[in-house]
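As structure tokens, one chain now follows by itself in the form predicted on its own.
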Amino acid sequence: MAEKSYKYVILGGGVAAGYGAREFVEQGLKPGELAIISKEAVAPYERPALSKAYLAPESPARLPGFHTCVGGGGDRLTPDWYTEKGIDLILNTEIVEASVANKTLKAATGVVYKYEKLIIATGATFIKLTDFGTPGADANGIYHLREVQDAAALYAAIKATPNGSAVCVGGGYIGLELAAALRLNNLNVTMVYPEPFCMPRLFVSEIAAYYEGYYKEKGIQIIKGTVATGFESNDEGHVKTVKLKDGRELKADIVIVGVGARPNTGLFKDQLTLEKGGFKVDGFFKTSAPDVYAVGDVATFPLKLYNELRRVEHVDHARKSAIQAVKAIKAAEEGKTTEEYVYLPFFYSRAFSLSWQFYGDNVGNAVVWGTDTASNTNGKFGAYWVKDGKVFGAFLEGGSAEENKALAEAARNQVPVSTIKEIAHL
């Protein structure tokens, strides 16, 4: 059995990995000493292109232009810049069999890949509604998105269904993206979500009505307090409706689900101590086991601003824990301390020419200015989310970049809800 050594794996070819790899090279890395094994084809990407730019009706992004490090403000890792470094990028590999205590990992191949320090980034599978037993859901022309494949897949259809119908099943992050995506390429879209509103798990109802507008506006038909209950195919086994809870049937050429994900834990959860879906790190993202770090979207890590643990699903945290982990795991070589990690909770969002940010937490009670005034050609407006009397956390639609940087500090800093003025129209 063919056995191959590593002073650093990092498992995983998402976000996270390409950040880890730039930090552990910025940290002095030799040749030899670091490999990255994936089981996607591709050298790590910017996940969020994918839903956004690759969908483009013109000029869609394609690799290498979005490899990572370019969403967060660096230069692109191509596939030659690993080479170049030194760096394994093992791709088209998934790890089958994983053993913390001999420290080694177990490829499909038969392929047994050991290392001194691990770091898991495995990230996290689309849920899928076969998961559930619904009827038809595996018929031709039904989409996830995850991965640059997905997408692949997934453009295809659209190019091959000229001024379609398209459903997408869900009101989060991923259908109103591919939502925005669909109608920009034509197609005739209807989204469906069980909530009263989109976005529930962060939007209240006065914020979630402007965007439900505006997708109106832009054609969009939106099917709210129901689900999808089973799907027909023709003779093809390709989707041709959606059958819904309330008894209506949708048209579909193309159906899009984005009912959430579920961390990729199974490798280690009976190894590593698991909370809240996730490995529990501390603030270094060290795990349980002694060289194992877990890092994005498998990490239940020390939320310190509001002091408790957290599992956060973003691209934002995925880039800064894999940052914080290589800087942790240097430090302890060298004998020297780092700071624990301080997160502040980000995430935002582009469909159309909407684009809005949130920083802190959405506990307390919302305060919302600006939604009866904004429009299409002006629609900023934003909310507070006020605690005793501080604010934890702040959204803005259409907000300049020293308008975010604002929200971002007074959400860090819990500032008193009375030094909020002019932004916030309170």
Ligand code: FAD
Given for the second form:
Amino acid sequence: MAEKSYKYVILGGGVAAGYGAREFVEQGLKPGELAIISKEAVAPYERPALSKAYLAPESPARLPGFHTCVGGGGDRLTPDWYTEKGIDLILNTEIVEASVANKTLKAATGVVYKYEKLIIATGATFIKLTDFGTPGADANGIYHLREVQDAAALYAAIKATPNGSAVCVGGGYIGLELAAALRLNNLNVTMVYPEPFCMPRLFVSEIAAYYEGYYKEKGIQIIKGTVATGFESNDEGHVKTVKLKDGRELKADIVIVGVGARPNTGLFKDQLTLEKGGFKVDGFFKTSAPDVYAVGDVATFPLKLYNELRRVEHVDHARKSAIQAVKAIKAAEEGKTTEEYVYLPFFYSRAFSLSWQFYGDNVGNAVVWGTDTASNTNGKFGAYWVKDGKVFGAFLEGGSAEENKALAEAARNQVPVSTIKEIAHL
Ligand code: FAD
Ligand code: NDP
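Output the form predicted in complex with the ligand next; the form predicted on its own has already been displayed.
And the full complex, kicking off with our chain again.
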């Protein structure tokens, strides 16, 4: 059986892998020391592009245009970069077995990869309605989005269905971003979600009402408080109808399912300590096993600002956690230590000409400002989450780079509520 050995292996070839590889090079890496093993066919790329620029009706973004690390404001790492740096980019290779005790990863191809130090960066996989046994949920024309081949298939379907009907199941990130992308491509779009308003884990009703109103003005139909309970297909097995729990039936040529994601931890089940669905790590992203680190979507890390363990499924953390893990590995090799990870949660989304950013924690009372005047102020409005008289979370739609920076500082420093007025009128 073929075997290959590396000093460092990054398992997974997504966002964290790209930023981790760059950090290894910045810290000093010899040719042949690092391998990235990915089941994807392409070098690491900025995953957020898939639900935005990739689906644009005109001049859509395509690889190599959005390889990492452009999203973080750095240089683009094309496959040539990995070759130049002596990094083995092992693509189209799914790891199907892992042994922490033997420090090995076995690929579906049969090749065994040995490592001295491992960074697990396997990300997450979309949840499917077939997981819940929803009848007809395996029909053609029902799409999920995680990897570039998913986006390519969806793009082809959009182009093959001019003026068709699309239904987006789920009112989270995927639902909102893809409903916009489909509408921009001139499809008749309906969103369906069970909650009373969209993005309920982050938004409060006033924020959601603004976006729902905007989407309706763009011609998107929104059906709330019910779920898809089944799908009907035509004779070719292609979806044609979405059946809702409230009895309604919606015509659909394309269905998008965005009902959440699950971290890919299965390979290390019973080998590493799990917490909140991810691998429990410390402030250096070390797991419960020596020489094994976990970063990005799969890591449950100490969020020092709020004194709790948390898992974050967003790109900013994927980038920063990978950088932190590599710094920690390199420092330990030199007998030094690095600072522990101090992270301020940061989420954002873009759809149509909307663009919002959120920093901090959405705890306490939400104080929303500007939704009534947003239509006369270039769509600008925001919210603060206030607890114990301090700002814990800050949200801004339509902010400039400078304003967003001020927002981050307000949440990071947990400024007293008395200063909110000044911040609101940045
Ligand atoms: P990923 O980037 O998912 O990479 C995981 C990698 O591991 C993949 O290459 C996968 O194929 C590989 N892998 C998994 N298992 C195996 C295996 N057994 N063998 C080999 N390879 C394996 N976040 C934001 O903050 N803003 C956004 O606008 C935003 N937009 C998004 C849009 C979309 C469509 C999606 C899906 C996510 C978006 N996110 C966004 C979330 C963000 O992309 C993720 O949080 C981030 O990609 C996590 O990085 P990661 O490296 O942990 O995992
Ligand atoms: P989200 O968790 O954001 O949203 C899923 C939504 O679907 C939730 O509101 C969930 O409700 C709801 N839901 C659950 N079950 C059903 C059901 N049966 N029918 C209808 N709705 C249901 O996940 P997404 O799928 O939108 O995103 C997948 C991953 O991609 C996430 O990790 C996300 O962070 C990431 N992503 C991030 C983006 C960004 O940061 N801008 C953009 C795109 C993707 P409940 O909360 O009650 O479970």
